[in-house]
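This document starts with one chain, in the form predicted alone, laid out as structure tokens.
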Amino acid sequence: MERADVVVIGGGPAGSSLAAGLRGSGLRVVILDRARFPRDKMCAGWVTPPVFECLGIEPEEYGQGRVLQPIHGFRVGVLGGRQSATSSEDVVSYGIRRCEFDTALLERSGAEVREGEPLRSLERTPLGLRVNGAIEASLVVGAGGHFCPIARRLMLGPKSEEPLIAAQEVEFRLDPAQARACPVAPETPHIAFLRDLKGYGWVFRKGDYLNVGLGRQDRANLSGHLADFLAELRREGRLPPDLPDGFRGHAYLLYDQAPRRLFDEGLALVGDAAGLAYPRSGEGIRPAVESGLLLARVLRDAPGDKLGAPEMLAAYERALLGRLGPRQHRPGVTDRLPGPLVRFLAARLLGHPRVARDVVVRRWFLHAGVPALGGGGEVPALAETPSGH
């Protein structure tokens, strides 16, 4: 029988994070993923500056063979409204694609990686856990994303009552003439939210890959409401012609309303799988690199024998709760507001420079004036991708 301190299910940026936050603390992490890397990813793939900065690395070794697309602003409105461009001289965050981002975090994570493995089982033993039936752990954390089996032991409710936020997008590479006919600006992504401000679409170009999607609260006609975004991007000339149809979906969690623990006796959610996506935005990116920081912050300072224990992990929530903020969902004006009423106000305001500027892209998305949490810890340099990877 193995042994291991930490089995890590999932390879993603919360898996690869807490693997890299504890290189050089004597403990042995494996890492399983039932894909092999690289492998695609859903998501629209920017990530604001101290993702990197925490993570010790420098975007500009990271953009050696990699996409990188510096964003300056945005564009933001509400679907058939005003519209308002932001600008600023510094990067505001950063294109990339996800098959190349996760694959480059978990090669400098110094865990032992072993892909194309699900987790088949998991049962409680006297030494801990056993994973696969092979593996014996002190804790097992989950960070698969929204459907990880860690967190299916986790939920406090049915899987039908979570209110998960459903989006389909899709990401293509753009061939010469598609890249000569499409208007939108790399540097300037599109936002256009929907009338009843519960979700928006987006199109954004990086480098020579575009991607195009919607993601929304309420699931009910979601293809419906992408089909709209579509036809007003198309009104507006903001698509190249002959889009691909091969949109696929995705779900996740906002940390304001996932029902699902964030630990048990043995057993750790980060990520996604804790359901850790900014509220408003929908990111989920910085808070699971974040989360996964922070768990590795707690078993570094561990005794062996308690990796695993509730009071340990205990720390770790109030570690992430004192980063995040009080887990629970708190009402905005909107959610009082009679629906007419919201469609107008958004009409009016969500289009309006400052309020795109200082409300929509400062602090929804960009979470201006957080800063990046510190301690990443000594990582190796990432190894260089092929264009094209």
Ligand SMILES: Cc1cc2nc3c(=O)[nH]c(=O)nc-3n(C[C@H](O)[C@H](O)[C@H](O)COP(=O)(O)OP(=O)(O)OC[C@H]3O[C@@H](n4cnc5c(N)ncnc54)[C@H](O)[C@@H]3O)c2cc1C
The other form holds:
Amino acid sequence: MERADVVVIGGGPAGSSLAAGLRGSGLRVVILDRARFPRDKMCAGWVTPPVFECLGIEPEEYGQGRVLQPIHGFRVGVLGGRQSATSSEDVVSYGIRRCEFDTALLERSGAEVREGEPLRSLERTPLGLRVNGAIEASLVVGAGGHFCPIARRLMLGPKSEEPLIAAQEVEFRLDPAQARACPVAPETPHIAFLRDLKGYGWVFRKGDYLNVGLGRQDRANLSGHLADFLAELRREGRLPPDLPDGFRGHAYLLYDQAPRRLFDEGLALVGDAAGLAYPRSGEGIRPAVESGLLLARVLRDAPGDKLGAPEMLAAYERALLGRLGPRQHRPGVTDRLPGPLVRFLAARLLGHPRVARDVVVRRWFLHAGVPALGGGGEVPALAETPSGH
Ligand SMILES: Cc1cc2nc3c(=O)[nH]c(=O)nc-3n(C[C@H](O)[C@H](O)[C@H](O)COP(=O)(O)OP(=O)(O)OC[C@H]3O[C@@H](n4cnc5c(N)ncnc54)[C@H](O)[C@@H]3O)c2cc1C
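What does the same protein look like in the form predicted together with the ligand, given that the last one was the form predicted alone?
Everything in the complex follows now, all chains and molecules, and the chain you saw is the first one.
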């Protein structure tokens, strides 16, 4: 029987960051992913600078041979209402393609990666946990995204009642004629809140790629909301005329409403498996990366025979709650006001230049004032990474 200290189910940003944080610790870390990399992940691919910072990656270095779109501001408003564009001399965010980003992170993580290998079975044994009947581990970490099989064991209620964000998007390469005609400024993604503020749509150009999508708290009539959004974009002339079909759907949970436990004996969750996306923006890559690094910190300090012990994993939970705040839904003003009033105020306020800049962009989307998590771990520069994935 093969033995590992930590088996990670899923090699997305959460799983690879955990492995990167454990690099040099002496622990044997094995990542299983059902996909083969480079694999795509439905995502707008908008990444805030602290993600690169906490991983110790220089954006310029990352951008060599990969799409890295600097963002200097956002165009913000309510669907059909007033809009305003914010702008900064500094780069406030980046656009990446997940097939490239996730592969780069996984390659530099230093973990043994088994691609094309899904979790098939998990049994408790006297020595810990047995994965796929073949690997015994002290700790198994669920990093398999929203539908992670480990997360299913740690749900607090029925799956059907989870308050998820349902999303649909398409990402495609613009051909030269489309690229010339594309009216979306790459450095200024467009964000349009739905009138009831239960979600937003986006148009985001990353180099020669265009990503269009919409996410919403209430999954009823998602396609209808998407159709309204696209119709509005066409009216405003913001879409290339031949937008392809092929919108795909996915889901995730917001941190303040995710009814999932973060650990059980021998098991822990990171990233979307734990439901960590920021409530206002839905940004999930940063909390996924941070959760992986925080768990790694705790495991580095853990005695070898305590890796999966509840007291160690409780320390991870404390660290994560300390970082992201209490895990409870705090109703905002919009939850207390009647729907028509919310729509009336939203249409006027969110596109106001000051509200757009200081509240929507700086506070909700960029988390300005929340510095990068310190300590990217002992990870090599991207250039040193041996290829092979
Ligand atoms: C439409 C949409 C747009 C989004 N846009 C943004 C954005 O612009 N910026 C942002 O920060 N966040 C965005 N998010 C959220 C972001 O995509 C996620 O929060 C992020 O991918 C979480 O990373 P993760 O590593 O936890 O999971 P994932 O990235 O989902 O990775 C999970 C990995 O686990 C593997 N896996 C799954 N099941 C198994 C299994 N049974 N066995 C083995 N392996 C398995 C998968 O193959 C995958 O590689 C968006 C989400 C959606 C749906």
